[in-house]
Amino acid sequence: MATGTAPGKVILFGEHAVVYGRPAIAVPVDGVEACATVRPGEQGSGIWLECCNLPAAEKGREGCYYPIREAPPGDPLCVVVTIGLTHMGMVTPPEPDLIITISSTIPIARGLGSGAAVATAIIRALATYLDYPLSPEETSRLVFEVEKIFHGTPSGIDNTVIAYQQPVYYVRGEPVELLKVSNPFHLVIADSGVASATREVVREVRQHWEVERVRYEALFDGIAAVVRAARESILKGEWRALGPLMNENQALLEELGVSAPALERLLTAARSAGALGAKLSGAGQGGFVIALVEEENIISVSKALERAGATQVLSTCVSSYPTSGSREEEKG
């Protein structure tokens, strides 16, 4: 049996503006992740896919177990089988005998990045099952195509951030850099409970570019020059600057319209009980906020955001901390 692993991600600074050729720094979060194993099924099976507690697609329920042959058409799981197999030659008849086992505890629809989680963490396992070694870069490349697929025009930064496992400073197109962050911090992570459609939220960003493009593309540049200037601080360790840049950041974003009084509400509770910055991550109009705490804070900041509403909060480490994200195993 051959497992996969996946965590998730928060961006840290730039979202939005990351689409439109600016940059962005992402992190992983440990704590959460994406696990997939891969183990030979019975002679003729086919390939089947079982959904330990991810949404089966069109079939309303969780817990589900269907071969690819008989599920609905873009089923995201298959997709992600199907890219994953063509690239290492396995698409030629007859289909593979495999039972691909999912499961994820990375919130979904929440900006946590659990699709390319899901991805990446199906692409490790059948690369490892079929001992075809991939880079970091390939993955990236792989969980991108998926992303295209079901986030439209996706910036590329949740594949890669994920598919490294390492804080990243991103501008699409160019070379990835991994962060020597020379100074860990702390971040605590909440849940407003509400569901955030990628897709969604950056197709409105985009129809008010192109209505508003002097403005926008402004406030792009206003976002850029905080990535920048927080790049700068994680690699000279002064990891307090980047509590007043995270305010910086949260007050552009709101301008872009992609914040919500949920989030807000949040954002509010961390900064009174001692957080020194916080924003929102990923799409925005719902899912996560994110604030810098001091560590002897994150238990205060923690406790203040559940009374404030949250439904779930996290705490992370940042730090420069690759991990293999692929283990082989004997079948038990």
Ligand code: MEV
Given for the second form:
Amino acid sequence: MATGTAPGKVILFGEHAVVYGRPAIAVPVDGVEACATVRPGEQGSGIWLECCNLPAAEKGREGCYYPIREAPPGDPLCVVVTIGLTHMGMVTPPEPDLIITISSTIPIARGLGSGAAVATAIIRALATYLDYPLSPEETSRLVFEVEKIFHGTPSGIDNTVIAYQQPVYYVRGEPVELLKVSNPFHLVIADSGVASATREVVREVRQHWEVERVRYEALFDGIAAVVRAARESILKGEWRALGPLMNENQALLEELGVSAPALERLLTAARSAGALGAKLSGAGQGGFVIALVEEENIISVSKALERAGATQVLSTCVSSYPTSGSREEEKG
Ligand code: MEV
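Same protein, the form predicted in complex with the named molecule this time rather than the form predicted on its own?
Time for the whole complex; same chain goes first.
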């Protein structure tokens, strides 16, 4: 059996502006992950998907155990499997006999990269099972193909940070920069409980940009300046400087029109409880907020966020560490 995993992610700085060619910084989130396993099926059975432990909205169709040949066209999990197998030279028919099991603890529609992580885990598990060496760059590219089908006009940052599993400084169309975090730092990550569809929010921003191009371009430039300053601070190990930059980025996101009262309530609670800075993360209008905290304040800020209505609170330590996300057990 072969296993592939992938972490969640948060955008630390630069969401939305990154779609318009500005830089952004994203980091993986430990403690939540997508996991896929591939094992041989009975001869002649074809490919079966088992996704009983996947949040409902990520499931491909009604039911949670089905052969891909019976899945409706456009079934997201089948799209991932087909893109992965085709890249690895397994053009079907004949369909290989495989059972692919998928699970995930990453909350969906909250900006934590659930879809990209599920796709990455499946592609990694298939590559390990088939002994097909797959670089993070190739993994990222394949997952980007999937993202383009389901998320409209993605910048590519989600697939990049998840496939590399390291903090990234990302500019669309440029080689990815793995960001050296000279001094690790802590984030508290809290769910507003409000679902948000990235595709819709990105579309709304584009509609506003079309009408008010000069103002939106200036806002994106403002965000880009914050992102560049944040990159410098991270490289120098001056992580406390990120707090005011997060607040500045949040103010610009509010001007873009992607914040929401439920998010701002959480941000106020986090800052009052001692967070050095806080902002929404991802598309906005719902989803998660992130707060920069001293290690000794993780618990007090988490509790304040819960009291302010957060439905789930996680924390993560941001550092540079390479991990592979694949492993092989008793391959048959
Ligand atoms: C989504 O995680 C971040 C956005 O900037 C969209 C994108 O980059 O594709 C809102």
